[in-house]
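There is one chain below, alone, in structure tokens, taken in the form predicted on its own.
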Amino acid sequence: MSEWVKHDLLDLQDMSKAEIEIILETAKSFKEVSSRDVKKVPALRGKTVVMLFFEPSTRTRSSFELAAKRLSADTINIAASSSSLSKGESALDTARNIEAMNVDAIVVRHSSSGVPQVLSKNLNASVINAGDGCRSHPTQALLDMFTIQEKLGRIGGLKVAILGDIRHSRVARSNIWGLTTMGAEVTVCGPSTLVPPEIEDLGAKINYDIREVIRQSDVLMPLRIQMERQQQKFLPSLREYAKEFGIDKKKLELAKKDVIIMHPGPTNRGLEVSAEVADGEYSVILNQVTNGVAVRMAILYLLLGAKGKSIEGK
């Protein structure tokens, strides 16, 4: 397996299969760390990681913060509403001022696509994309792939269905890039208004027949309907969407016996997935959350501390 050389983690579009495999393999070791009584290793002692979030976040922010702390790094949280950004300062100026305090990595989430790339070109600190606009959410896709591999034993050759609001989903795009690189077949399904035809250019297939998609898939990944990103009305009603495309117990009867149900969260129960399914035997939603910490530990370690060190930091 090749050595890790990247300075930033911006998206999965230009990441090789070997690089993804390094992250997933490293995450396996860090998942074991998180199961110990003392959930901490000194691998990043002396490093400082800044969480710079321009959008609300619970899972991603807390997951990154916990990952950094379990690696013994210092962390700083900066929310747009309580920073100089609320006074008109640009994202780049804010990041430059943060970097001037000699921090080692900036984890950034922004509503505009491309902001992490801009920061990467102008900063010496490592930049990690925690979600930019509708474009990319690489660490979510990596934890999804880790969970699939853990539960089904492989990624290559599997049929993965991403369902729902594809148009506004950065998770869908990153998963298509990552899963196809790893050899999976990805199909997207949803109302035609929420499935842009150009999604096929990323390597996914389009199928509007939800029941056919459920029957043939090894993994079902319903997505949240992102009302906050929709500038026009794409659905007649949420009730109709739930009836036609929501994953409930009746539709799940069509699925393979070893299918797994994923969701990047937050989950709108009764809309894209029923409570029965979200809490049922096929659901790996909480496994995804658990695995998110291990995967983000792996990413921070590879970017900031891997050279010449073991995972224990020695």
Second form
Amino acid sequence: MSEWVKHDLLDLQDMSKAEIEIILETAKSFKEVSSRDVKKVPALRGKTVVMLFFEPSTRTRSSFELAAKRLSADTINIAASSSSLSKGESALDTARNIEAMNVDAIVVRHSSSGVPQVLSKNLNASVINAGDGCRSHPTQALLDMFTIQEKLGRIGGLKVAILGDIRHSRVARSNIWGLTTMGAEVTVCGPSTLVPPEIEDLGAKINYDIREVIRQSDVLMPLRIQMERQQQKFLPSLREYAKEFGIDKKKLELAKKDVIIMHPGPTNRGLEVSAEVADGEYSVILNQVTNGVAVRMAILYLLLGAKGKSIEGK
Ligand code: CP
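Could you please show the structure of the form predicted in complex with phosphoric acid mono(formamide)ester (CP), as a counterpart to the form predicted on its own just displayed?
Below, the chain from earlier opens the complete complex, with every other chain and molecule after it.
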């Protein structure tokens, strides 16, 4: 296995297959740590990880915090609403002030695409992208790939369908980059207003026939309709969307018998996926959340702690 060299994790566009494989392999060894009675190893003792979230989050923020704590790092949470960001300080100035307290990593989420890249250019601390605008959510795609590999035994050669609001989805873009690098075939499907044609330039196919897509796919990944990012009306009605594109029990009858249903969350039950399907036997939605901690432990370990150490020494 080749050596890890990256200082930041900004997106998957420039990540090689070998680098993705290192993260997924490292995460396997950290998944076992979370199943122990004492869920802690000393790998990052003395390191400080700051969660700097300019947008709401349940899964990503708590998962990064748990990951850092399980590696024995110190953690701080900064939310836009309760910090000097609400007094007009810029994201970069806030990050520079945090870095001045000698922190080792800043995990950042922002509604504007490119903020993690700006921080990375201006800071010495490692910068980890926890979601920027509609562009990129690399750790979500990595935990999705880990879950696919765990459940189906491989990624290469699989047919993965990403469904729904592709236009506003950073999860879709990161998954297209990551999954195609790993040799999967990615198809996107949704209302034409929510599937931008340029998505094909990233390596995904477009197919508007939801029933055909369900029939041929190994993985179905419906996405949340992101009303908060829509300045114009992209849908005639949510009821119409649920009827045509929502994954319910009836549509699922068309799927392969070992299909898996994924969702990055938050989930709108009854809209992009029915409650029955979200809680059903094909759903791996909560496995994704569990795996998120292991994958984020692997990322923090590789960026902050792996230099000169073997994983066994963690
Ligand atoms: N998947 C995801 O990013 O969820 P949160 O917004 O809760 O972090």
